[in-house]
Structure formats: structure tokens, C-alpha cells
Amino acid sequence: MEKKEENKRQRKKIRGGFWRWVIASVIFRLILIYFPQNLNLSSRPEVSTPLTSLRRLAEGYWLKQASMSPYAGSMYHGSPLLLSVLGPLTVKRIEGQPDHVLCSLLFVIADIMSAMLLRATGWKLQVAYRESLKALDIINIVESSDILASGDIAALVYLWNPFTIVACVGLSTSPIENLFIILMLYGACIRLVPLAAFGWVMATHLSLYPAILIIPVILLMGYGLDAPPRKLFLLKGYCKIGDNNSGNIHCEQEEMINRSKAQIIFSRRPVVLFFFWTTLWSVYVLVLCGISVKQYSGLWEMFQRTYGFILTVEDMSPNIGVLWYFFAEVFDFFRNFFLIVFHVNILFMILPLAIRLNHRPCFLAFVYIAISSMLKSYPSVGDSALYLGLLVLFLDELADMPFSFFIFCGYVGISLLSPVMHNLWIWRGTGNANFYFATAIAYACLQIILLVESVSAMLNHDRKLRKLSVANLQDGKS
């Protein structure tokens, strides 16, 4: 009893020590935006691109207020409700605040509606978890933390990932993109069907990538969370009906196979329901977009900016990617051919990893981002931001992955040598581009190295649990 009375008083206090932490995170962003020339990060092409960059956006603005189409010239390529809702805050000047301060803290807003809804989303995959360990009846197999949920150290590490801060701070619209996504996979967690297609039409409608990501959320629809393999509940309740002998247990055997039967079904209602929200609120996104881009441009032209800039890689400026100095390399003859083969790379790999994973559609999601992440056309640490801190919530599964803290250095290596390079390059002239394309392609190795290990110690924790069940099974027999 007192155990239990000291494991509260403890609980209570880790909690009050999260929300220090997170009211710490604000006020470092709070210092940082009022900090004298905003650091500079705003100009950094490793925090804005040109799709994410708020200059481009407050150019696109005043090519609107000027009666002009905000996608005139090259400066603007996002969305004309992100150009409605944001731009008037561009204008928006507060005596004696810094410029765009209302910008900055309404992206601060989205990191911790991010992080808290990172944090919801984390605890209902290790409740669902943790049911289904023991319905296999393996409980001491996820040593959970004490100390803080999964769920609460995605969030804090989310909230004080230096990508996450940077992103925030410099004037990107990623963490905009990146709640929608959040909000999108805790949609499908909890099953809220018009809350997961309107994050996955607004994120898709920001972005074009997270598209993908449509299958991870028909799996969470129809599926559930994150579990082990289906396969080892319904041999589970094969074998407890093998060792029934008796004659008078039928009803029971009846109730044991379908109770394992309810772990594979598969939902067809709300993946119904999610494609007719999505196509409800696709068709309100189109109808909005129509209307704010009707007296400049039409539609199409909005789609050739947005979408046609993200496909066909118009624009070659340096970014931690590694398009832009392909592009600038190739010959024009075979560009086309080559901007197939970087975007079907992309396609090719959804299928086997939806076969291998549907039974875990969160890490799958995960997977899906990191991916698009390393191929897209205009990355930023943003995109680094979001998949890290969603990977944290998969900790107990992937305690075992090797090589974490070469990664972790790693990260951090490319993090301080990629402004340095990029100085040398375009500032100083002691260097070229190859100097700042080194460190894009150590960051890309860097991520497929995450991906590799990251997939295969998920997999290594499937086959632990398959032998554990297993024995549990044979156990009992003897």
C-alpha cells in the first residue's frame, strides 16, 4: 500500500517536471524570435525552402494586395489558403516587436499542439500495446519506463529537437505541415474519421507527399494500432482449443477462436467513412482554393505552381537535399527521365513495406515519412523534426537497434559541418558546391543507415515475440 502510495507521489511529480519542461521549451523560443536578427535562420536553406520559406510567401502576398497573382514571377509556390490565413500577418507590424512576431508565435502554437497531440497519440499506442501483450499472454516483454511514457518523451523531445527549434524560429511554414500530419495519424489512433481526412487533405494539400500516408491510415482505420503479428493471437487461440479435451466446452472454444478472429478483421465501415470525408473536405479545399485564387488565376495554374514546381524540380537552389546538384549536373535530354525514376522511388517502396508492416500502420507511417523526407524535392530539418520525434514513440520496440549512438553523432556532425561548408561555399569562395553536397549525401546515407536499422530491429522485436508466445504455448501444454 505505501509502495503504491509513493509510486503516485512519484507519477505526480514527473508529470509536474514534463510541463516545467514545456513551458521551458516556449520561453527558449520566445528568447530566440526576440533575439536581434532572428539569428539569421531564416536564410538558411537547411530551414526554408522554397516552398516553406515565409519570404516568399509575404512576396506572394504582396503580389496579391497589388492585384497581381501571388504566383507571378518564381518567389511564391504554396498554398493560397496558407497565403490568406498567414500573409496578413507578414504586414502586420507591432511597434517595437520584431518583424513577423505574430508569424513566430503562431508557429510556436503549432509546436506544442504538435507535441501534445504526439504525446496522445503515444499513449494510446502503449495502452493498445500493452493489451495485446497480454492477450498473448507476454507481460513482461516491454519493460516500460517509470521515469516517463513513450508518448511524453516523444513530446519533449519533439519540443526540444534542435531541427524542431530551428524550423520555428526561422520563419518556416513546416511546423504548420508537420501538425496536420500529427494530427492526421492521432485522427486515425483514435478512430475520429473527419479529424483524420481533414489532417491528411490539408497536409496533402501543403505538401503532395504526405499523400502517401493514406495507407497507413486505411490500415489504423481498419486494423487498429500498432500490435504484434496477427498470426501468433490466432495460433494462440488455436492451441488453447487444442488443449481443451473435454466435451461440454464448445461454447467456449466458439467465444476463444472468434475473440482471436476480432485481432485480423478488418474494418470496412470507417475506411468507408474515411474516404467520404476526404473526398467532403477535398472537395471544401478545392471549392476555398477556387475562390481565392478566382480573381488572379484559375485552378490549373495553382496546381502547375504547387504541385507541377514540387515534381518537376524547377528550382535548383542548394538545400540539404540531393536533387538540386543531380539536376544541375544532367544533361536537360534525360531530365525528364530521371525525374520519373527519383519519384517512382518514392512508389516503389510503399507496397513491400505495407505488406511487411500492416500490422504496425504507426511505425509504417513513421517509415513513409522518413522516406519521403530523404527523396523529396525541397527537404528541410523540418521534415527531420517530425519523423524523429515520431520515432521516439516506438522506444520499447526499439531498444535493441544498433548503431543509435553513431546515428546520434552523426546527426550532429552534419548539423554543425553543414552551415560551415555552405559558408565556405557561397560566402568566403574558399570552397564549391561539391563542399555543401558532401554533407547532403552524409545526411542521406545518415538517414537510410535510421531507416534500415530502425526497420530491422521492428522486425527483430516481431520475432522475439513470436518465440515468446510460442513457448508461453508450448509451456502450457507441458
Given for the second form:
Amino acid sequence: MEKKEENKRQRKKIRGGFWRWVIASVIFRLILIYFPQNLNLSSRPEVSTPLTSLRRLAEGYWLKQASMSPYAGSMYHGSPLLLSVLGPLTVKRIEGQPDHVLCSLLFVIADIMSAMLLRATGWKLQVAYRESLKALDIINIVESSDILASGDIAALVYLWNPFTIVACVGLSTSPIENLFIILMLYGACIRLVPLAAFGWVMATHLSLYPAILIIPVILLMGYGLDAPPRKLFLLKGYCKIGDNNSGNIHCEQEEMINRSKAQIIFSRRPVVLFFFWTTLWSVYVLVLCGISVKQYSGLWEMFQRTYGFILTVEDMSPNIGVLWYFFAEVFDFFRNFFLIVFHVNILFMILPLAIRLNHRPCFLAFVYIAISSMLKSYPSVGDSALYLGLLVLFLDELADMPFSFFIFCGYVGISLLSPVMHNLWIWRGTGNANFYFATAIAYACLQIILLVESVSAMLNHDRKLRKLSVANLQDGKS
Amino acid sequence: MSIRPIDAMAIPLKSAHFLIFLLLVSNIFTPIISLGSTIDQEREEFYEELLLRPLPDRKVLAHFHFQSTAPSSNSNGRHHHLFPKAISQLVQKFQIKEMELSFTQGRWNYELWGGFDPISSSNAKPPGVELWAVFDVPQDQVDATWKNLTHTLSGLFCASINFLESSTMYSAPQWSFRPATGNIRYGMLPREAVCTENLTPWLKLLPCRDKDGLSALMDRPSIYKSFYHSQRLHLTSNKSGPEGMNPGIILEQTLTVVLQPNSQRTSVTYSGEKNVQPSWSLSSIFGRKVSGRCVLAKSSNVYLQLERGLVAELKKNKNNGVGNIASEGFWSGTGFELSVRPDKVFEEENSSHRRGSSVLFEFSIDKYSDSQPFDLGLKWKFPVTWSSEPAPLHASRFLMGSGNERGAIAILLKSADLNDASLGTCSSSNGYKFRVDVFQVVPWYVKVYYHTLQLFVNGQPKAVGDVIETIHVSPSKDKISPGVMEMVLQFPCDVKSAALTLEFDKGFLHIDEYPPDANQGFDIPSAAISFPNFYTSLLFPGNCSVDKSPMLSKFQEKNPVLSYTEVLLVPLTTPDFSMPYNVITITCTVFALYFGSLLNVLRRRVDEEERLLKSKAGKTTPLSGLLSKLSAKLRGRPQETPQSPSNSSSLISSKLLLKVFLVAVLAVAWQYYFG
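Now that the form predicted alone has been shown, please provide the structure of the form predicted together with the partner chain.
The next block holds the full complex; its first chain is the one shown before.
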């Protein structure tokens, strides 16, 4: 009893600390917003890509106000809905306030909401994790990390991640894109089908790459939250049945089998519902878009200028990815071939990962997001902020991931080096493009290591659980 | 023997026949010939004129004007007497309504050489090549016609005008460049170097080339060492002349040169006076003399123009100007001396300008010949300083910002002490407003943010809506079209300075899109700034010869004042040109690393590996993989032990053979079907 009381008190304390940190992060953001010129963050290539730059959005809005298509010219490549929401805010000026204060506030709110949703998702995941462990009778390994609420930590990490802060203050629209992705995951976790469908449709509409997240969402709908491999439950169930056979209680045996099977059976109903809602929401979004671009040239131009721009990598201004320099240098003859290769590289990995990690849909979503933010045509630090936040959700599972310190140092090093190299190349003219490209290559390698190591750690964790549960069973039998 | 007399008889007979034939022919054709000659008299004509004007900064402006006119093509078939056939074919083929092509080297100095007269506003051109054309074809064929036209012109003038073919290089201004014209295309090549190979084909269009007449003055070295020279070709064709103009093609060729006369110091040197105008003569500035007119020209005149400022100054010097300037004694009496007596002297009629009116001396070169060449000389008696009349606002353009990522274009309009006369037109014509049209084309790799347009009037920031009356923007599309901005600005009359800034991002190009000297930078073509409230016109009294002179009638036309800004040089970031292979291989390596390592993690099964290791540890055979598999097989069926190695190897080889065979078959099939 005493221990429990103590636990509760401790938790309350932590929770109080949590809110304090959240408020501190908001204040920190506001301070940064009120810095003159936004610290020039909005013009950093790491922060604002041609897709997410608010400056381009303002240009699109200006064109629209001048009764031209916002996609006339090659400035704006975002969604028309975002334009009609954020556009008026870019124009509105408040006396004595920074230029884009309203937009910045909107981004801060988006960040806070993302953090809250992450926290709720984290709780859900942790509860599910604990239940599944309980079902497998291997509580003991959880005891040590009982106090660590991965949801809280993930939310705080998301809020205090310098990448998130920079993306939020640097006037890029990636906080909003991230919000919809997290919203989708949250909706899928609590099995609120319309919300998940809405999140997926919006996220796909805003930045195309979240389209591949439909697989983890379907798995989440069908199988439920992350759990150890289903085989273990079956094994456990049969073993228990085997135990109970000696007791000759028939109906209990049936019940056991059913219960263990329930976790394996793919429930079709939410998935069908999900598809229904997805079509509903996409029709809705398309109609809204159609209305807002109707007087110009319609939806086809919108698709060409948004998705087409993403897929054909037309803009070769530097960013933290590797594709810009590649396509600036590659011979025109091979351009189409490499475009296909690079995009297919994302798609190729979908199936193997889905097969191997189908029992952990949330983690699968994290892996997909990490892959796409690494290989996408115009990556920014906002995307990295999202997957780093999601990574912390799996704190318990990935506790024994190797190279974590190395990766951390790598991230710090790259985020310090990349602006320096950019400055040397663009502003001082003493360096050349290869300097900056080298940091981009290093960053890509770092992300690859993080990705591979986290997947490997998760698989190892599953192996460990399997061993433990098998050992448990053998103990029980013997 | 008897053949000869017959032959002798036949000859006079033949000659008689021929005579009769000749008579007949002449009888039939005389009316036709006479008719033809009358038509010719009123139609195909060629004029040559040269205007000389001393400039305030000790330079001399020489403006050659050649005009050829041809009747509408169908009236006298395909042949021309004087008119260049290449041009008439061009007009017919591309249905050109109006076209102007100019090759310019150097920059017209609007502050010193004036910006308010017809020469500066219609003959001062931006550096490089400027081409615009108005077509008389359906809207959807305009672009194709333009492309063909650029190719033809580049062949005609030995210039890379064909670069204007690409849709990133030309634009379609709607109203600001030339009012009330549709189907217009406009392109500029600011970096085109202009040299003799462009001048020679241009001279070939003249009936006398540069062999005779005024064009004989065009000594290449003296022209190309000039401070500014602009060679222009203007083409107008009226099919049916609805506005009372005679149908046909008018080809107007002008060459505007600003030269520095070799400073032959006058005998009287004024101490401390640096602005002593150098005395010059045609032979000293061109190194040649005019030895008679081009016999094909209808009129051949040389004019000497004194600007308003100069005339006013001279008047002042002449002790409160006694009598009429245009009177007999003026040209020798006041301040300067002409070596040749002018045939006529005109004074400008329009006296609304307080500065006075300019004076024009006309010299007809009909009477000069090889033995007595025409060599106009001007000798200053005492130093005169004056200033040319500037444009209402002096326009300049510059870049702001540093670094290779972004910047801003600024257009600065500075008032050059507006004189009262122009102020009067400003306030009366448009309700205390003063209109400025801006037309600017920006290449696509300079990505202009039009929403960042800022305006400063007299140093104060102004809301965009207060000053801009109309704005038309067609934003640039990457690798497809340039950005075009046309604006009408309305300023209050007392505007001292106005600035206009636009921010832009610098684009990053593909490695192939950089020119050979990529680090030199890229040019933004000049912006055209016109002042529709102000007209350039030099009205000389209605003399019958003035009516005939095409150059002077051109000067009389009321055209809005137009000036071009500077060409801007934007340095763009360059990638490393030397290592595309490295970039390709390194990037692909990164992708391979990602793909391979992730797939490896996914397919690895730790338990099996452990088992394998254990089994390996049990057996110390160094042969791996295959052998262990083999041993497993052997354990399953021990009776086959002796045969198995050969068996398995044969099995493997047969598999290998099968594979090779399959591949070969595939290759053959491929070759057969697709090869």
C-alpha cells in the first residue's frame, strides 16, 4: 500500500513537472518569435523547403488576391486549403508585433496539440504494452521502468527538440503537417475511425508521403496496438490449455483458445469503416480544393503543382536531403530513371517492413515516417522532429539500442556543421557545394544508422520477449 | 555559190523585221513604262540623313537615319528596285506588323546626353540585342511565328538572336511596353556582343551599302571605339493602310553613335577651363568625308542640331541675344563657327519649354562630289557649358543584399530638377498626378516574390495601393517562362524620389544550364520606364522639306518619354562542375547502404544463426555453407556417402548450366523480338 501511495505521489510530481516544462517550452517559443527578424530562421534551407516555406505561401496568397492562380509561377506548391487558412494570417499585421506573429502562434498551438496527442498515444501504447506483458506473465522486466511514462517523455522531447522549435519559429508549415500525422496515429490508436481517416487524408493531401502510412493504420485498426509477436500469445494459450488438460475443464479450454485467437484475428469491420471514412473525407477535401481553385484551372493543375512538384524534384535549391545535388548534377538523360529509382526505394521497403513488424503498427508507422523523411525530395528538420518524437514513444522497447550516444552526437554535430557549411558556400563563397553536400550525406547516413539500429533493436526486443515467455512456459511446465 | 546572195538578202530582211518588232514593242510598252515610272516615283523611296549634335560632355552624337519604303507587295510582284528583298520576304512570311531589332554596345548616359528628346527615348536602347515584333497572325500561332522569326533574323544578322526562341527568353507584354498592341513578343539578350559582323549585314540592306552617300562615313574602327553605338532596324508594314497611311513596308534603319572627337585644342585655350568643347569635323570624328550622295537616295541631308540648353546658353553669351537666332549671322557670330554654310536653319516651333528652342542647321549634300567632298566642321570660339534636358525622373536600378541565396531589386526614380514647363503638363493633364509605367522582365532563375513589393516616395514608405494604379504580373515558371511585371505608378507632382524594391531568391540551376563562364553571373535585362504624360517631339516649322524628311517627321511624332535602366548582373551559386560522377556514385552508395542494411536487419534470424554457429563449432571443417548443408544431407542418407560429392557437384553444375542456358535463351529471345 505504502509503495503504491509513494508511486502515485511520485507520478503526480512528475505530472506537475510535465506541465511546467510544457509551459516553459511555449514561453521559449514566444521569446524566439519576438526576436527581431525571427533570427533569420525562415530563410534557412534546413527549415523551410519550397514546399513548407511560409514566404512562398504568402506569394501564393498574393497571387490569389490578384485574381491569379496561386500556382501561376513556380512559387507555391502547397495545398489550397492551407492557403485559405494561413494566407489571410500572413497579410494581417498587428502594430508593434512581429510580421508573422499570427502564423507563428498558430504553429505554436499546432506544436502543443501534437505534443498532447503524442502523450495520449504514448499512454495508450504503454498500457497496451503492459497488458500484453501481463498476458505473457513477464512483468518483471517492466518493473524497473515503471515510473518512466514514455508518453510524457515523448511529448517533452517533441516540444523541446531544437528541430521542432526551429521548424515552429522558422515559419514553415511542417508543424501543421506533423500535427495531422500524429492526429492520424492517435485516431488509429484509440480506434476512432473517422479521426484516423481524417488525419490520413489531410496528411496525404498536405505532403503526399504520409500516404504510405495507410498500412500501419490498417494494421492498427485490424490488430490493435503494438504487442509482442502474436505467436507468443498462441503459444501461451496452447500451453495453458495443455496445463488445463490435466484439470479436464473443457469450456475453460475453449475460452482460452478463443481469447488467444481474438488477439490474432484481423477485425475487418474498423478497416472497412476506415476505408469508408477515407473516401468520404477525401471527397470532402477534394471538393473544398476544387471550390478554392475552381476559377483558375481546376484540380489537375493543383495535383501537377503539388504532387507533381514533389515527385519530379524540379527545385534544386539546397536542403538537408541528398536529392537536390544529385539532380543538379545528374545527366538529363538519366533523370527519369533515377527519379523512379529513388521513389521506388521508399516503396520497396514497405512490404518487408510490414511483414516483419506487423505486430507493432505504431513502430511500423515510425519507421515509415523516418524512411520517407530521409528519402523525400524536399526534407526539412521538421520531418526529423516528428520521427524523433515518435522514437521516444518506444522508450521501453528500444532501451538497449546500440550506438545511441553516437547517433545523438552525430545529430548535434550535423546541426552545427550544416549551417556553417552553408554559410561558407552561399554567403562567403569560400567553400563550395560539396561542403554542404557532405553534411547532407552524413546526415542521411546518420538517419540510416538510426533507422536500422532501431528496427534491429525492436526485433531483438521481440526475441528477448519470446525467450522470456518460452522460458516462463518451460518453468511453468516443469 | 548561189547561196551567198540569198544570205545577203536575208540579213537586211531580218533587220527590217527586228526594227518593226522593236517599233511594235516600244509602241505597246511605252505607256506601261511611263506608268511604272510614276508609280515608282511615289512608292519605292530611299532617304538618307545624318544628325550631328554636340553633347555637353565634349562628345558628339551622330545619328544616321536611313529609310526605305516599298509599296505593298502585291502591287509590283516579287521584285524591288531599292527595297531589300530579304526584309520584304520576312514581312510576308511572318506577317509582321511592326518589328524592331537593335544591337547596342555601351549604355546611353541619360543624365549627360539627355533623356527627353526623340533620339534618347526611341533610339537609346538597352545593351545587347533587343527584339520585339507585332504579328498579324492568329493568337495561337504567334509563338511559333516568333520562333521562326528569331531564327531567320539570326541568320540575317549573324547574331545569336535564335536564343530568343526559348520560351524562357521572351515575354508578351500586355500594355506597358507598347500601348494598344496585341500579339506582341518581346525579347532581350543583354550579353550579346555587337561587332562588325552585325553591322555588315545591316549595311547590306541599304541600296548604296557603305560605298557611297552618308553610309560611307561608317568607318568601322571609329564606330566601334565609340562610347555608345546602337544599330537599329525598325519595320512597319501596313497592309491596307486604314489610318490614311500609304500601304506598304517602311524600313527604318538608324545607327546612333556617341563619339569622342579627337581633341584638337583650339588656339585660344582658356585657363582652368576644363570643359572646353573640342572642335570637330566629320573627317576628324569618322576619319572620312562625304563624297557626294547616294544616287539612289531621294534626299540626302546632314543636320546639325543644337540643343535647347545650348541655344539658351549661346543666347546668353551673345549679350542678351540680339535678334533672331535663326538669322543669317548667328551660325558664325555666336560662340562657334561652321566650316560649311548651312542651306537652311530651322528653329523649333514649340516654345512651351522655358529652356528655349533648339536650332537645326540643314546641309544638303547634293552639290558635293568626289572632287569637292563635304566635311562639316564645328569650331568653338569660347567654352560653353550646358546640360541636356533629362527625363522627368531619372531611372536607375540596382541590386541589394549580399550572398548567393537571395537579394532584392530596387528601381530608383530620382527627379532631375523638373523644370516648370514639365511640371505644368503634369498638373494640368492628370489631376496632380504624374504617371510612370514600368515594364520589367526577370529571368526565371531570379525568383521574385511579388508580395514583397515595397514603395518609398520621397523616402517615406507608402502603401502599395496608394501609388500603384494598375499592376499586371505574370510570375516566372521554372524553366518555362520569365517573370513579367508591368505597373502604372501615380506619383504626386512634387515627387523628389521614388524607390521600388522587390525581393527575390536566387535559383539553383542544373549543371548543364550554366553558361561556360558560370561565375561571371547572369544578366537581368533592362527595365523599360516610360512617362506617358510627357511627350518627346521636336517641331520644326512647317517647311516643305521638313515634311519630306522622314527623320524630322519621326521627331515630330508625339511619343511618350521612354528610358531603359541598367542591366543587372546577378551572381548565382554554382555547383561543382567537375564531379557529377562522384555525386552520383556517392548518393547511390548511400541509397544502397540504406537498402542493404535495412533488408539485412529484417531478414536476419538470430536463433538460426546461433544454431548454425553451434553446428559449425561442433564440426571443424573449414568449408562453410555448402559443406554443412551437404553434411546435413549426408546425415539424412548415409548410404550415398561415396557418390555424393561428385553427385552434388554435378547437380550444382547442371543447375548452373541450366541457369546459363536460361539466360542465353532469354537474351536470344530479347535480341530476336526487340533487337
